[in-house]
Amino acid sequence: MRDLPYRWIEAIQDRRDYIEDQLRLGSPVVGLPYAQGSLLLTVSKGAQKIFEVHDRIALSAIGHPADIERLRMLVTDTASVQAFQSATEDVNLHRLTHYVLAHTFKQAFEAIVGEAYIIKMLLVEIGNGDTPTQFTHINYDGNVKVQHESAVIGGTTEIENAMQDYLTAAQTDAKPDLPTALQLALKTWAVGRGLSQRFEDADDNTEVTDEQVNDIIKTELADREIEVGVLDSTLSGDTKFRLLTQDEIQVARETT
């Protein structure tokens, strides 16, 4: 019986290695603020990957489609129930992530006799009045990271660090307009995408040049589409979320 804790630790590590291997090639997601709100950007082959959670909250994720959909419905339904039972103002990202999602992720990950979620999730809530915009990254093991300037999710920690470094180096104190933010988010996505393919070939070099970024974008967009969801504070009504059309995305890219 004395070796049971060690068996549990070993099982957890095996589970971690398996999940990270499954997530390695996932299409990264980038979250950025811009002058009128915040955006989430990724590139996919047609299946929607960016969703509204509630009026001022949106999410995206990488991982197994069934896990993404199940957890998306969990957080969306929870937000709807909270708004109905109390008030819309009581629905906030902190409560949804720390008391609903993080607990669910952690419980599934540590219950080694059951199935863990193969997922990483990125959520954003735009500020309202004095409340700042918040990005929340939830890992498959329930760990939560909150940021206010920008956020990314990628297949590995190394990929995320490289994307965040690229993003931080390119950002300025002033919030960009939507076309500039979209272009920066796309380039940051390309850094993550390039590294995910490189790591598959056992190359641990995390440097991606501007020329390589442009080549990755050109190659990937040959059979994939950019998906962008925005939380636009200038929209009338309570709901601030909308998906940009492909025409809007193309116009934004051409004006940068």
The other form holds:
Amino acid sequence: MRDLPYRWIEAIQDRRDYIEDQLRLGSPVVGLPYAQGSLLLTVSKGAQKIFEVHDRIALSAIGHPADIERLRMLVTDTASVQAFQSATEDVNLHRLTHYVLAHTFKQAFEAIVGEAYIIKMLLVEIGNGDTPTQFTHINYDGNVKVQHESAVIGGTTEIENAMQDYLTAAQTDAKPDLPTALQLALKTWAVGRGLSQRFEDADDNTEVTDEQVNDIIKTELADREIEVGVLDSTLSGDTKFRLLTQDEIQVARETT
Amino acid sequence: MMNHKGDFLSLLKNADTLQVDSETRRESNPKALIHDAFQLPFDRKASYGTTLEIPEATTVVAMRYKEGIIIAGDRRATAGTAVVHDRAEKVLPIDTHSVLAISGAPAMAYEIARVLKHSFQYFRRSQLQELSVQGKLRTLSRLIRDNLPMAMQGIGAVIPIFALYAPQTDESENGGKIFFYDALGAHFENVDFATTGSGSVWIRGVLRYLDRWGGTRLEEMDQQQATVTILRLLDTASEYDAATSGYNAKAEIFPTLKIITRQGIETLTDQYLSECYTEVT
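Okay, that is the form predicted alone; can I get the form predicted in complex with its partner chain now?
Everything in the complex follows now, all chains and molecules, and the chain you saw is the first one.
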């Protein structure tokens, strides 16, 4: 197949279509800074979707659970080994992204005889001293997008754009407190969720009203749970990551 | 590649198979590294195992008090009769609720503490749950046993005290647990107190006496009483053991005291200790 370039391109395109089709209905993830750190939020049916990678780095993804697990282990292992051989301070998101994850994604995607990873990943590293907070979005084909204000992953690029627009419009310069950030993240999630359901009906309208957002949250939470992981720079000790409990999430949602 | 089930040591051994520009296998193996650094010819006597001299010039002590565990160590590091350092940290936090107090060769002890810390973290991050108390004890056992060849050469024994608070313990109970080890890695749970190091011989009996016939049983002491008791014990040890430092008022050097409670680990401040010292003397 490799001696026929046009067939290779065709195969890649097929692969792209296949993966995007698989990802379309994935539950979006929202990454947002707040006063004490950064949070990742998603809504899921039981299985954990937000993970601790290292002291100041967290991860979430949409895609096939087996692929998520494999790549999560790869990045966790690498970070742990590097932290031990050198020092914890030497582990950073930039190196993990560019020397470990991105090329692994790309290699798997372009090796058309092998299996591709069905995955989109969002990583966050909270700032420390001079280094700013960083959100890194890695696509299944190894494309990397780095953002500092906020980031989302969703089933399709259109969904992501609509979510990001909603989020950017609502964000202010001052970093919100945790309850405000959590509520905004949840609404942004609902925008993405609403669109991923709507795109099944091939509708181009990416407008989601506040009323629809509230409806989506209400229906979706009937059989799903909100999951929030925070990197809280005020936590004592080296590890800044923790998952909020359901009680904490409930309290944050009710705070006005 | 993914067959290590949360075991940090085997991950390190196979670190080459990770898709990173990792260094050589030798460098990724902490045991080999330590072994190389200290590779001395076997002393004939030692190689037959007839003597096992353990340099453990220090005093570390842990006891259960009302709210959990108080654990402490003096600050002196010695080489023979020379004092090489007077601000050594011998009480090392491992994770949010466990602490290792070390006596023995510092190079090995610090490395063991470091491996332990990374192992616990790695288990939690990879397996998405905390390593159990039994799991933690076994990991430490294994590290101490792996260090045996060094101990047999008389240069690197590490005899630690491992103390932790099990946060899932019922509110009405004290979840503090103290474990001590021998050079072979066997662990023993010691409910009320433990002490190791060269100065420990002078205070072990005192601890027993206090616990049995003292005014307040160790476990019923509040933080203030426990702190004063510990400071007095360290003072006693330093009186008879040259390798244990007392409170150095001139240089404002205090022993390290940490408490482990349901809320986690807290280091008692110099300010607090200096207030307690007024009661000690």
